[in-house]
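This document starts with one chain, in the form predicted alone, laid out as structure tokens.
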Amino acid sequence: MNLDGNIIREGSTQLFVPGIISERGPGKIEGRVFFNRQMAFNRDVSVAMFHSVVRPRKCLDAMAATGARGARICHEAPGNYRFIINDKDSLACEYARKNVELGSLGNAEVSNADLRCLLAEEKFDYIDIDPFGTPIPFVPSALQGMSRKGVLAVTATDTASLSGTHPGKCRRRYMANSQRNPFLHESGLRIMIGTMVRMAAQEDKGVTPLLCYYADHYFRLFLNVKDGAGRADASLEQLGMMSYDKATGERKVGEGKMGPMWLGPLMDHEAISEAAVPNGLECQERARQHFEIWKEELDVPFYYETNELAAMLKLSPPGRDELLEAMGSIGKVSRTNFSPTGFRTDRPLKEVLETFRSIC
């Protein structure tokens, strides 16, 4: 078959992609096979995770399109694993086969199957779901296709519904209440994790975050999944509600109408602390900076936005370094991946506002 497209380079991998591709944002599906350049950072993080954090044996990219993610992982993250690059669209599989051939990838093979059928027949200890929009319809099949323990990686681009812009859609899709707020991407991410925990619990599986983050226009989750009713119960115990008072800026965890959501850590700090960012990534410096922040970020929900506090106090916001130093003098403080002007602290809001006021 003569495929229409071009060879590009992403990271250190050559990829054959369609002639019409998306360059930014969630993108629009204009052709039959979708490829989005802006998701290069998403794929970079996957490569980095396979380098030093995720060590599976049998992997599945369930909705692979051109197979870019699987091809990059196999080419840039050597390891003793087998990678199934799957898509139900036969034309997408032709692009994926071209990329397997282009990279001479001996540990990758292409599958043209409906993921529900594939996951009913085979078990994997790494499954990646990256659909256009919400991943929720595909999660039950992925959970049923997981080995007794493994990693489930999920991308969701419907951030607006999770973050309070479309609360009705959030209730329907994620069985949770959302609300617009200054930390909306964190609350949206935690709602999504909470939904995954509840869905896994129905299969007597426990879920804990390995690395969960927000970037560009999507949420990305790497979740450790293990069999066992006890593990499912332990995960469910980390869910709860929260409230946000716009007038006072107060965040109250454990009560309120927002949620249910995950209130535990967003990552496994022990595992991420050992993560090494390999050379040759497409967004090399960005990946290095994000892993640096992830390694230091406090496990305290929810972060504060500098502009939010400045507006509340009717003051000009201070510089980031000055603010972090001042907050560090009263307790623990860290930057946050969610915002370049955000920070986390273990101190109560009253002390945060007093310190903020003292340096403005």
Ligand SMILES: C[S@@+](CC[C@H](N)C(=O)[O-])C[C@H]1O[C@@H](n2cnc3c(N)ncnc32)[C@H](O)[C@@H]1O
Second form
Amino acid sequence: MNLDGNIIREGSTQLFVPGIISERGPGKIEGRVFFNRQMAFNRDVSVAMFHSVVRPRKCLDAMAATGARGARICHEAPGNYRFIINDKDSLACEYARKNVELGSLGNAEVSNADLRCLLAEEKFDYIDIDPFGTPIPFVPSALQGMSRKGVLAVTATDTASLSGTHPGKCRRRYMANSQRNPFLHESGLRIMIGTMVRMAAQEDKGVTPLLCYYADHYFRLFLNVKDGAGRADASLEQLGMMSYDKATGERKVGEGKMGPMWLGPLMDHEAISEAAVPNGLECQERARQHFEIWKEELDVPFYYETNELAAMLKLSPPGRDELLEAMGSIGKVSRTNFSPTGFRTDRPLKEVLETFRSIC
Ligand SMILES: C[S@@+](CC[C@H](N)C(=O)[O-])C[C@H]1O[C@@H](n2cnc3c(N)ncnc32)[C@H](O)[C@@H]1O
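Since we've got the form predicted alone here, give me the form predicted in complex with the ligand too.
Following is the full complex, with the preceding chain placed first.
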């Protein structure tokens, strides 16, 4: 077939992509076969995870479009695994085949199926779900097709629903209450993980975050999924509610109307501390910085926004280094990947505000 398109380079992989591609936000769809340059960082992180953290044997890129993710992983993080690159659109599969050919990817093969059919018949120990918008309709199939132990990677671009802009949609899709707040991407991500935990528990599977983050208007989750009723119960125990008081800035964890949401760690620190960022990524410096912050980021929910505290106290925000140093003198403090002006601390709000005042 004579396919319309061009060869581009992303990371160190050559990719054949359609002539018309999406150059804007992650949810902007252009052309029949989707490729979005702005998701390069998302694919970079997948490559880095395969390099040193995720070690599967049988992988499925269930919604692959041009197969860019699978092709990049196979080329840039070679290993002893098989990678099935699947899309229900036959034209997308033509691009994916071309990319497998272009990279001479011996361990990759293309499949043209509805993921729900494929996952009803075959099991994988790495499944990637990357839909337009919410992944929820595809999660039951992914859980069904997961081996006894594996990694489920999910991208969700419906961040507005999860982060309080559309609370009704959040209730319907995620069975949880959301509310706008200064740390809305963290609460949105935690609601999303919480829903995954509850869906997996229905099938006696436990879910724990391997690495979950927000970037460029999407949430990305790498979840460890393991069979076992006990594991499902243990995951459910980490769910809870929270509240946020706009007037005082107080966050109460374990009670309130927001949620249910995941209140445990957003990553497996032991695994992420081992992560090595390979060279040759598309957004090399950005990936390096993200992993650096992930490795140091405290597990305390929820982060503070410097601008939020400054506005509450009617003060101008201090410099970041000065702030981190001052907070570090009263307790543990870390940067957060959720916001360049955010920070986490294990100290209560009262102490945070006193320290903040003392340096402004
Ligand atoms: C956002 S795109 C995927 C982008 C791709 N992962 C990348 O990194 O470029 C979503 C893709 O899911 C495919 N899709 C939608 N529903 C599907 C289904 N039920 N089974 C398999 N593929 C599906 C669409 O054809 C589309 O190509």
